[in-house]
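The form predicted on its own is given below as one chain in C-alpha cells.
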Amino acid sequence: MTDKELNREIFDYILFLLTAARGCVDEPHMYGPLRLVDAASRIIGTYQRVKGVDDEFLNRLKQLIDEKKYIVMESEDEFTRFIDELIAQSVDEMKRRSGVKA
C-alpha cells in the first residue's frame, strides 16, 4: 500500500467515524455500536494490508465481525452477546500474547 493510499484510507476512517458520531444523535441507539464494530473490522483489514500481516486471530476476528455485525437488525440482545463474545475472545488472546495464565 502506498503512502497516498494509506492516507486516503485513514481519511476515509476519520470521515466514517465523524459521520457515525453525527448519526448517533438521530439514528437508533444500536447503530453506534454497529459502526464501532464495523470500524474495528476496517482497522484490522488496513493493518493487514499495510503490514502484510497474516495474524490468525485477527483474521478470525475480522471474519466473525463481517459475518455477524448485521444481526443488530434482527436482535439487539443477540448483537450485544456478539459484542461480549468478541471482547471475551480478544481478552483471552491478549492474555495469551502477553503470557498471562488464565
The other form holds:
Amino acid sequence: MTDKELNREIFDYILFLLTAARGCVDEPHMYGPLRLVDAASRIIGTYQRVKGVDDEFLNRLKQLIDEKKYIVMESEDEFTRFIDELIAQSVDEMKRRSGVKA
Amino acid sequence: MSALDAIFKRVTVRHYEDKPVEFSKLVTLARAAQKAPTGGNTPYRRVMIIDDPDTIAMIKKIAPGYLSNAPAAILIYTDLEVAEKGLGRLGRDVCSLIDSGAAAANISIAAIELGLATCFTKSYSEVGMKKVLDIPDNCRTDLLVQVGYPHPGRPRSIKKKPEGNIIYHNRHGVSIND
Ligand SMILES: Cc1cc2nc3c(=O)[nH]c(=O)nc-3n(C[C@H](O)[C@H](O)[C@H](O)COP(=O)(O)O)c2cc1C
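The structure above corresponds to the form predicted on its own; please give the structure of the form predicted together with the partner chain next.
So here's everything in the complex, that chain up top.
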C-alpha cells in the first residue's frame, strides 16, 4: 500500500468514526458497541492491505466479526456474548504473544 | 410473481453481486416509490437515484449503517416547506415520514420482481448525506434504500424477533391466535 492509499484509508476511517459518534447520540444504544466492533474489523482490513503484513489471528478475528456482527439485530445478549468471545480469544492471543501459557 | 409472493420473499440483504444495476431498473424502482400515497396528495416527497460509483463510495463513508457492497441506492426525502404548507406540522413531522416508509416498502417489493434486493439504511449522518448530494436545507432525508443483485451465497437473513409478528384482532392484546 502506498502512503497515499494509506492516507486515504485513514481519512475514510476518521470519517467513519465521526459519523458513528454522531449516530451514538440518537441511535439504539447497542449500535455504539456495533460500530466499535465494526471499527476493529475496519482497522484490521487496512492493516491487511498494508504490503507485507499478514497476521493470521487478526485475519480470523476480522472474518468472525464480519460474519457475526449482525446478530446485534437479533439479540442483545447474544451480541454481548459475541463481544466477550472476541475479547477472550484476543486475550488468549495476547498471552500467547507474550509467551504466557493461555 | 404475485405481489404477495414478493412481500413474503423480501428480506434485508447485505451481500451483493459485484455488478451494477441497470438504470432502467432503478427508474422503475423510483417510480414505484413515487406511486406510494402522500398525505392530502401533497407533493412533498423527493426520490433520488444514486448509481455513480464515486458518489456511492462517498455515501458509504458518512453512513456507518451502509455495511454492504450495494452498487446503487435510492434516497427518499421530504421537502419540509412543501409538507408544512400543504399539511401543516402533521404533514411535516408525521405524514411525510410515513409516506417515505411507504415509498421505501414499494421499492423493496418491486425489487424482488426485478431480481434485485434491498437494505433500508438510516444509520448515516444527515449533515453528511445532504452535503454529498447537494440537498438544500429545506429538505429532510428520510431513508436510503441500498439496491443490488443479491449474492447467491449470502449468509442467512436475520431472524425476526417473536414480538415482530404480533397481530391483534379487534382489540389491543387479543391475538388472532386466541
Ligand atoms: C427505518 C429502518 C432503518 C434501517 N436502517 C438500517 C441501517 O442503517 N443499516 C442496515 O444494515 N439495516 C438497516 N435496516 C434494516 C433492518 O435491520 C432490518 O429490516 C431488520 O433487521 C429486519 O430484517 P428483515 O428486513 O430481513 O426482515 C433498517 C430498517 C428500517 C425499517
